[in-house]
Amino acid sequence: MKKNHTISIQYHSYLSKEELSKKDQLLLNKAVQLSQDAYAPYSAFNVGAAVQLKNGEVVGGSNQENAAYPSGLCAERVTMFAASANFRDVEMECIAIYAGSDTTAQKQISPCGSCRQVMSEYEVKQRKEIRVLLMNAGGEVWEFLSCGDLLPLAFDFTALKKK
């Protein structure tokens, strides 16, 4: 018997970061600053990301391209890997992501599939949701209350555990 199902997500949108808390504004400002450090000579698509940790630390990164394209890494993964490597047992509370290019002034950006999978993994690992803030070059912000909202039906490591 065929059954129909629906998956839906919710998010909040803001015309500018000034509508957010000061803490979120600072995190987005850090992501914007970090986007200027991106190594993006091939795409000219500069992305910065900053993670707010529970201990108050902020860890950031930017996209790093390579002439051998698969060897590059997105800002979101650079940032989350650095946070996990340097603050192994500290929860990630929020990740702010900014894409600054002419093409993102009117269009909202979102993480690629690989980044969504990594973000989801850290959320499952810490057993606590991680908020996501996306900001485009036009200043519009989208807020997701969980990385899981960006990747419903994500594959996670609990499927790999042996009985």
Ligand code: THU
The other form holds:
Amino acid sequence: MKKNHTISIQYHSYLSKEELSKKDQLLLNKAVQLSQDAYAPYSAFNVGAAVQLKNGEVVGGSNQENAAYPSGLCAERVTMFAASANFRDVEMECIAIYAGSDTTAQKQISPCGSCRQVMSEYEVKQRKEIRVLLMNAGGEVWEFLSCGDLLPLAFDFTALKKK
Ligand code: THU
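Next up, the form predicted in complex with the ligand in place of the form predicted on its own?
Next comes the full complex, and the chain you just saw is listed first.
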């Protein structure tokens, strides 16, 4: 018997980061600052990201490209991998992501599929939502309360667990 299913997600949008908490603003500022140090000579598309950890630390990163194109990595994964590598079991509360290309000033950039998969993994691992803040060059911010909202029906490691 055929059944129909619908998945809907919610997110909040803000015209400017000033509408968010001071802590979120600082995290977004960090992402903006880090985007300036992106190593993106091939795409000239600079992305910065910063993860707020529960212990108060902030870990940041930016996209890192390579002459062998697929060897590069997006800002989100550089940042989340660094956070996990340096603070293994410290909870991630929020990731702020800034894509500042002039050509996309009014467009909101959101993480690619591979980054969503990685973000989702850490959220499932820590059993606590990680908020996502996206900001474009025009200053508009989108807030997702969970990485899972960006990847409904994600494949996760619980499927691999043996009995
Ligand atoms: N990129 C990111 O770092 N994050 C995104 O969310 C989208 C794309 C990077 C990858 C590559 O270095 C450049 O932007 C162009 O795709």
